[in-house]
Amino acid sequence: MLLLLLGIVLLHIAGLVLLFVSTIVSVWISGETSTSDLWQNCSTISVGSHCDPGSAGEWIQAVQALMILSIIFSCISLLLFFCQLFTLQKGGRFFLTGTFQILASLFVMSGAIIYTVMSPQWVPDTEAFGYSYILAWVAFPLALISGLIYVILRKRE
């Protein structure tokens, strides 16, 4: 049972790290001379690099909010898991923890979908999605799987 709990916590922390990295690192879109993310657009020129604040469109603000919400809900879920681990009665399920984690996964999925649909409007064809964007998509199934495991999991003594 201890190994199962350790595995679940490690899965949760792995998803949380991916959420942090994908939200913070500035490589959602990358090209030969530029990168952009949720917060800023950077380009490399012959004398150095230049960064401008990200787009002020409503869709990018929605993606920013959804990614931040996914991090917050995933952190709350991890704290709830540890609280419920010590306060839940024998045989109880971790429904609250699982609900918060599933919501976190839905937030990151929604943010990535909005970014996928709306980014072709302002991204040139020469640029491609970067690793932060891919990490956001990898974080979605990790968060969903850990949320479902929390819902199924029963507390044993």
Second form
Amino acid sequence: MLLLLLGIVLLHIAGLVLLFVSTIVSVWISGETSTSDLWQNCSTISVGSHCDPGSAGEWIQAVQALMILSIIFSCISLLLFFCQLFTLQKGGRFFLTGTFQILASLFVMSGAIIYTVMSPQWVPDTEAFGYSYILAWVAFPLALISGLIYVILRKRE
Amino acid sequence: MLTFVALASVLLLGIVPEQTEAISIYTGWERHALLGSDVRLSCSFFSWRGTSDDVTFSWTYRPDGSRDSISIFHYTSGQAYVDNKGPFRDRVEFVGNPGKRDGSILIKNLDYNDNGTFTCDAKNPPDIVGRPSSVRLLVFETVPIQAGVITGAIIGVVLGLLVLIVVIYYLMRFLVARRVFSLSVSKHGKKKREGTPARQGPVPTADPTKVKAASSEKKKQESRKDKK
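Output the form predicted together with the partner chain next; the form predicted on its own has already been displayed.
Up next: the whole complex, starting with the chain shown before.
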């Protein structure tokens, strides 16, 4: 039982860490000399790197908001899990925790989808998607599976 | 000893304020405006001396990508002189109040060629040492949304909805529990009058969870009684 619990918590925390890294580290698009992401465009010209604040389009702001919301909801669901662990009746299900985690995964999914769809506007064809973008896509199924496990899990002992 | 202290204090009082005197000029950092509209470029200053009658304001303009600046406005001796030959001819108006240390100008009917940096320099004799301050003008066809407005709005709305749902949920629970509690209290009251042994109900508290637990317990007891 304890192992199961540990495994679930680790899965959740792994998803959370991926979300944090994906939102904060600036490598959604990477090209030869420049990387850009939700918050700024950085380019390495000759000496060191030089960052400009990114474009303030409506869609990129929506992606920013969705990523931040997914982090907030994932954190809330972690807190709720620990709360419910101690207050739930025997045989009860972690519905609330699962709901928040599934919502977080939906937010990541919408954010990644919007970014993918709108990227022809922002990304020149020569540049490829960077690892933060891939991490966001990986975080989505991780969070979804974690949320589903919470909904199915029953409290024992 | 006393004379020494007196001399020292006079000297200090005499020296220190003059060293901190330097006029500080404030303008905005950037101004966004629509094509064809008017924009007010504000300029104010802070000076340790009172505003003198010989206060001067001057504005210069440097187009984007150019190194030369031209003067477009000058206020001195109580008289404002505006540009009458350059690119801002007949488009500059003085809307400041020198008595209140405000040297703002209004530029009318903006064009894309007006993109550039405007520098305000104010002098308040004898306080003339200061650094001019610049404001950048950007002319747009449609004013873009500032970075972060939509982000903040989306996050605020979703979190607000969350808080609203939680509040409504707890409110409903509280109201339902109170109603059930008052109903069961009236039933208990009737039974007491009929002479059956009174069952001690729980002490009424304001805690909705306890009230809910108590009401559910009472429901179970009543259903058990009904089954009997």
